[in-house]
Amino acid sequence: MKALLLDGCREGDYLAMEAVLEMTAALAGRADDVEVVKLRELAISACTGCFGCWTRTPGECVLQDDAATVLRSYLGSDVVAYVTPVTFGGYSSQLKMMLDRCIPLLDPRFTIVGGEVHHLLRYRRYPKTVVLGTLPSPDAEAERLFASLVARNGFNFHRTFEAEVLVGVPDPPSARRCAERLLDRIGVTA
């Protein structure tokens, strides 16, 4: 099995770094392959928005950058795991910028999904999905548009992404046992 970990850390945020740390061990423990992408230190740059990926190159960025590399990861992944300072309950810039960029993985036409409309989806395989987030102290609001936004990402892929939101600054074991709590949430095991 392989795993993915984008991590959308900013350099010297030791909380999400630390959840970083744990996540990939956590993942280490059940695939057996896990690639770590930092993304503060690739140059990706900020979707246009002019659709090119669905009309000009379908399936593929018109952007070349190192968005193209981590989308190839991303596709030959079982599971992802994203990491992220919860940032007005969003995700960080670096994380948003390269999930902007996803735009090529879906389809341009339509489908319905739980009675909304949404994008068919490109490929036959798209890979299970966490989302680890982390606060330096509680704050509800953040949380729960945290968890409404993570939500709604996965419904766009047509599938469930599970979220957690360690808050202040967990000891290592804390940290690890909410990954854990996470990838058996979506049926990842040893």
Contents of the next structure:
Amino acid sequence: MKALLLDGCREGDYLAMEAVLEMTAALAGRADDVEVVKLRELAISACTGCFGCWTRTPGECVLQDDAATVLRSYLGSDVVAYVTPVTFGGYSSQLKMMLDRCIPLLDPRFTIVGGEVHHLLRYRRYPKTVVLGTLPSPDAEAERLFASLVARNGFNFHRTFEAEVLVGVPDPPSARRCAERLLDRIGVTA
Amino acid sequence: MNALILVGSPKGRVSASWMLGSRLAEGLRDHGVTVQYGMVHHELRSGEGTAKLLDLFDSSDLVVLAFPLYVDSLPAPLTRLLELAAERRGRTSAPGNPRLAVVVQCGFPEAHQCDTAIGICRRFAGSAGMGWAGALAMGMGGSLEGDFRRLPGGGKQILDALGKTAEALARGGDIPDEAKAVFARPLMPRWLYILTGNLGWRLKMRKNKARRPIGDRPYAQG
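Go ahead and give the structure of the form predicted in complex with its partner chain, now that the form predicted on its own is out.
Once more the chain from above appears, this time first in line as the rest of the complex follows.
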């Protein structure tokens, strides 16, 4: 089993970096191969909204940068974990930059999912996905928004994404338990 | 009153966000508001541009975020700007007290798909010590292509909502509920939007001389 972790932390964000370490360890206990991608170290440009990945080179972004490598790795994984500081209830801009570049994974044509319009899936198989967020202090509204955002991202892939938020400075065992819990919820076993 | 319209679309002045934001700006000007624009994707490419936007942010009485929904949220560069603005306002004990308003559109028919993004903007306003003036959200953003007159009904419902919003914001009020409801009303039946949307993708492919099928799988394994 292959696992991919998208590290959406900024340098010096020790809380989120701790979450990355514990999620990596949790994945390593269940997967044969764990790839950790530090998004801050890659060259990933902002999506230009040109829809070239749908109408010019279907399935591939017209921009040539590190995002394509991440997308190939994403599709080749059985499980993907995003780790991010919860940012006003959403993802860090670092992680968001990559997620905005994921639209080539979908087919532009519309379909109905759960009563709402979404896009068709381009591929037959996608990895199971979990999202681990961190917050320096309790913030019920941010946690609620984060859960909603992750659930909505799951709808885009016609499936359920699971999320948890680590609040405050966690001791490593509790951060590890949180990561293990997330993997349990999506049925990722050793 | 000084207002700053931040256009969060990478397409800048040829975007649906510009179309909506600039029309709102016209309404604000009609009510005596001085309006400036910031093109977020363009300005954030340089330190100078970023500093300019942050200065404008803090010197405005009203900041309007006009953006397309990207993956259920704000486009990444706009998120980055909000991170920087909140950090700076935290460091400098929040100079001034600008209010924040939002105009967001998504390519799906349902306006409610923008709700999480609006919540994120509202949470940002709270974090940055800004007032919250509300949000306009619409679906079927794919129909906005440069001219309101080409929309069903001549785009009257959108123009009415933007007009009422400009009037309210110019006198320091919140976006009226009536404007929110009218703005969110579907421009056409959902089935028709799906039909024309799906046809539209194919027409764009033909125009772009795409050589692969629409459902191609370039990253398929094995």
